[in-house]
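A single chain comes next, written as structure tokens; it is the form predicted on its own.
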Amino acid sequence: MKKILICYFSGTGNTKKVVEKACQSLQGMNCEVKLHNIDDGEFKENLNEFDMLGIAYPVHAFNAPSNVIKFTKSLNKLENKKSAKKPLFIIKTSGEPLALNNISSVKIKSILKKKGFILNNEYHYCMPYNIIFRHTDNMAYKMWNTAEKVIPIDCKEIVDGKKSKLKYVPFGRLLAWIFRIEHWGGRVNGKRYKVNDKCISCQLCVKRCPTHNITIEDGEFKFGKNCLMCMRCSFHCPKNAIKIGWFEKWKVNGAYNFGIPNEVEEEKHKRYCKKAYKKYFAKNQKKIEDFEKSNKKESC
């Protein structure tokens, strides 16, 4: 029985949803799986007790979020890292299937290699946006329905030791470093967040902020300098009462319905990454069909 640890960060729930499906799939393959939410604070696990490590996160400006990078830096080195490196797999989610998203794991891969882990598997799943624009419920359903079918196939690759890596674009390391300015920009823009008169003082934003960046002083909401731009506060605000600074026009509010839509909404962004989405869904559909054919042959 393989013992697997998956450490994850999820801004508004998409990555958590994917990780929970992966956990279910791996357990169905007789693996012992433990999940660690990076939000939970102090990490007490002994990495030497696990056969492999998984890191999961939502892509932020073609990079891993700053708290995920900080977390990987804080991990202890494996005791046996010189003799044999342990397998590492990375799961990432984003709202669009652009190849640039592949470079988001460059930094994490480098950090964990020095600690005794070698990247064997890397997967990217499209999940609906929590910033830029709101995907239709039909697209959200299509994204999750695809991920739900592909995740078990990818997990089997992980368990079987079949390597699967994403291709990095040319100059990927340099591009990742350049786009990492979002980490600094998020902190600057985060201080511009405001609460409007729709607020009912439920304080969900204060309680749920992963960096404890939101406080209340003298009855007023204060936004500090540690914002991740994860959108958890504004996305889940029950009254859509949080303004997100420079990106207010890109704000998305309210959870998605991942079930089969009751009606078809008008698609306002038909041309947005049209070729990339088409390629993403076609590639995964082929993977699903090939897997089903392979299973039928084995059962005959």
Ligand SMILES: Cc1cc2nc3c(=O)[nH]c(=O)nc-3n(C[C@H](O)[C@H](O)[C@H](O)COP(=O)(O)O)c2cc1C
Second form
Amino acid sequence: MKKILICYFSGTGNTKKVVEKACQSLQGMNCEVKLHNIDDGEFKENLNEFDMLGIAYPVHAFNAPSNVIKFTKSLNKLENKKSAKKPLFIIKTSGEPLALNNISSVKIKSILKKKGFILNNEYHYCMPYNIIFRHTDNMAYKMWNTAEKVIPIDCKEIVDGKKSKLKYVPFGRLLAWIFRIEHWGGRVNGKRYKVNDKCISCQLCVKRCPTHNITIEDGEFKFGKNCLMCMRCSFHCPKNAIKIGWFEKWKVNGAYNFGIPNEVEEEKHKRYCKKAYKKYFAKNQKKIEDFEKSNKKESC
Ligand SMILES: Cc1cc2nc3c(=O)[nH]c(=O)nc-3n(C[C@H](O)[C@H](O)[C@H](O)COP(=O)(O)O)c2cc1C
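Please supply the corresponding structure for the form predicted together with the ligand (the preceding block corresponds to the form predicted on its own).
Every component of the complex follows; first up is the chain already shown.
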């Protein structure tokens, strides 16, 4: 029985949904899986006790969020680092199937290599945007429906020790470094967040912020300098009362319904979505069909 640890961060729930499905699939393959939510603070696990490590995160400006990078830096080196490297797998979710998103793991990969881990598997799942524009319920359903079917196939590869990596675009390391300006930009922009008069003071944002960046002083909401731009506060605000600074026009509010939509919605980005995600859906559909075929052959 393989012992697997998956450490994840999820701003608005997409990555968590994917990780939970992966956990369920791995357990179905007779693995013992432990999940660690990076938000939960203190990390008490002993990495030497696990056969594999998984890291999962949402892509933020073609990078991993800063708290995920910080977390990987804080991990201890493996005891037998020099003798055998332990397998690492990375799971990322993003709003777009852009190849540029693949570079988001370069930093984590190199940090963990120094600690004794070797990246063997890397997977990317499109999940609906939590910033920029709201995907339709139909698109969200299609994305989840695809991920839900592909995750068990990918998990089987992980367990079987079959390597699978994503291709990095040329100059990926440099590009990722440049785009990490978002980590700084997020902190600056985070201080510009404001609560408007629709606020009912439920304080969900205060309670849920992963960096405890939102406080109430003299009855007023204060946004500090540790914003991750994860969108949890504004995305889940029940009254859509949080203004997100320079990115207000890109704000997405309200959880997605991942089920089969009841009614046909107006699709503002129909043409773009049809074109941009075509390859992603086709590639994954083929993967699902190939897997089903090989399963049928085996059972014959
Ligand atoms: C600050 C920020 C930056 C983002 N940057 C990208 C990006 O570079 N590429 C992309 O495809 N999606 C990007 N997204 C979209 C998220 O990666 C995507 O919606 C993800 O599934 C959210 O996962 P979560 O719910 O676990 O936070 C970004 C989202 C945020 C909030």
